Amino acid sequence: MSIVAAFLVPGSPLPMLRPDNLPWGRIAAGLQRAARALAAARPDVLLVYSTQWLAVLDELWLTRPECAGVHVDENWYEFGDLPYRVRVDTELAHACVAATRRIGVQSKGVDYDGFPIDSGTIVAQHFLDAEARVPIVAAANNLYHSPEQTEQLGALAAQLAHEQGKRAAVIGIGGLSGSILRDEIDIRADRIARTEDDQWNRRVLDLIERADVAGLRAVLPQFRAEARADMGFKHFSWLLGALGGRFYGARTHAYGPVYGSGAAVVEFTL
């Protein structure tokens, strides 16, 4: 496989709105060391999935050659405005779309003006290749698919771009547990919500530090179940098949709250 780099990363909106609260800022300075470690391995493609690009039918994948515009996200719409351009490989993007049938998906390119990109894409490519020096393949994350057939998909996209000869960097956008504290806070004091979900989150980054696959394997059921992990850690998944289920190691760049919510971005060492 061609990957050159793979990385886990939140897809909150509060870290790029603002940086300047102290428990959000360390998560954005993480991002920041995440961009030069990408810019270093120089991929010619960066393999996208957030778990908030939703789909409900067909696997999705973005097939316009570039999308533009601002985003209000549904639900942090009160800390600003997210402005975001993204360039799309459209070549790699439309074999993807052809090829899922192989694995018993049906799939469906998006091409139109204004088609709402979502937040985490928005502010993994707003960290990560801010100027969109790189394009994109981003795949929805269908509801209705199971972890096995993301690493599927995840799979997939990574066998097309090493057939296209191409230096691929795999981003899985999501978070980590999945409780947000309800009540309004001083965010200066934002905080995993719950001692359970912290404790979850450090045993699942300590197993992917160590590149534990097979135990990773074996707890991340239990995992999504007791930390209501984001939309089950697919974008986990989406990772794990991409880098054909192996990879020797990670750096957690860094890992904190957003809104009570576990948010970690780390860099797999390949």
Given for the second form:
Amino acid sequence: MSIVAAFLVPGSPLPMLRPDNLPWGRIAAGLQRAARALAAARPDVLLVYSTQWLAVLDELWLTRPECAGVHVDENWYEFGDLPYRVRVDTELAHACVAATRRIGVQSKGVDYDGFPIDSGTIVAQHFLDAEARVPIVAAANNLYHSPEQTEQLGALAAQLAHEQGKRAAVIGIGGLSGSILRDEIDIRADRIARTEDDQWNRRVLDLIERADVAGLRAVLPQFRAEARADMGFKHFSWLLGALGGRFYGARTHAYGPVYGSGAAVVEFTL
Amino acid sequence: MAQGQILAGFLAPHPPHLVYGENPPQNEPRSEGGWEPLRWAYERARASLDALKPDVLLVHSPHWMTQLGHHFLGVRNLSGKSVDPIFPNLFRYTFDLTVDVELAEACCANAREAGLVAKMMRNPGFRVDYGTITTLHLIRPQWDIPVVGISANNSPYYLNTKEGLHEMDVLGRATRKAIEDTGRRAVLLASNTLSHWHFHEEPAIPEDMSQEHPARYDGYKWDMRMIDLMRRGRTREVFQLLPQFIEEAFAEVKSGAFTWMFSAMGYPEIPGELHGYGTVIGTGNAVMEWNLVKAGLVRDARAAVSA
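Could you please show the structure of the form predicted together with its partner chain, as a counterpart to the form predicted on its own just displayed?
Then the entire complex follows, led off by the chain already shown.
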């Protein structure tokens, strides 16, 4: 495999919109540390999966060479706009579209002016590669795909990057626990919504840091159910698939709340 | 100022396929047609709406899903190109809509007073969701009536169906009071499908109607059972069955628009007029109307009620 770096990053736009708010600023600082590690790995392409890009019919892959614009988040519009620019490795993206039939998935490319890039992809791009120096391959979160299918998609994308001789970094964009605070809060006092969620998040992060993949596979179904893990934690499945189910450790650059839900910036040791 | 009133409510689902099939100038992709019975159903609904001559259309859309409370469009003019994130091959629509901000603010204030978290969306760069745009185009393609756009708070999914729909009931009553207080003559649009089981792969030609049918027989039977009750005006039974319908037919009415609309109308026990039913990628879609003027529940001299 030619995966040279791997990261889990949160997709909430709050750290991008309000890094001046201390709880979210800590996440932003963690993302900046991850960006430096990513740059040092000198990838040719970023394999990106965001829980916030939803699909229901077929698997979608971004195939437009460049997308740029200003996005307004549907929840957090009051905090401002999200300018973005992403470049796409269309050669690899088209290869992914063509290849997923191998794993029983029908795919389509997305190459439309004005296509709404999701907040998660925009946030990751902003922090990890603001100048869009490295092209991405972005896959949607088909709501009906299981974690196992998502792992297969990640593995397939990594395999195809390898076949094209590319150094790839894999980025899983999404949160940890999904419980949110349902009332307006003093954002300076943001906190994980439930103590049990905080415990779950720390347990999962500990297993990741110890590279205990078997332990992770054992507890993830419970984590998904009890901590309302963001979209079944499928962004981790994508990453695990791309890594061939193996890594040697991890470093948590940041962990904290984004309006009650759990967010972490994790760099994997390969 | 005369007291405002709700003239009618429409169940007005939002499959972008119907816009795609119609080929309006605002939509980039071109089709060979498709889903005609549903599009003709909307033609009948359009004629009925035209006769009502409302001041404002209020639409509650499941595709503006918000975490923190119930949100209202709060910018006078919103325009741009809406590309459906799920069906970008079918829906790339240039829109330009006018918001009745005064009414939206009244709805928001009433919702807050009723104990809900409610917010006004004031960002002029906001991209209006495709559910709102699709329903509005299908019911009034002229875009000449101001609108109030309301988000679907995720409470039915995040909490549970009962608690979530209770919030929508409160939201409906808050909406009704706002309409009355501001003197508006309003039509409500519940942007929901019925059974929501659907296919997972798209045909090579999306409008190839040889591929279109209910995704599941049990979903179809549920739709017919509910439509039959609605046509007979048995609203109380509809709402008694609603949680089971949602559970067993994966019905999109879970997102709250249908409950919001009926709550605002006071759950009238009047027959709904079925303009048409059809499936889109297997989901069940009914275009239905509850006309409070025709039913004699509202006196409105300005509405030219068709016989």
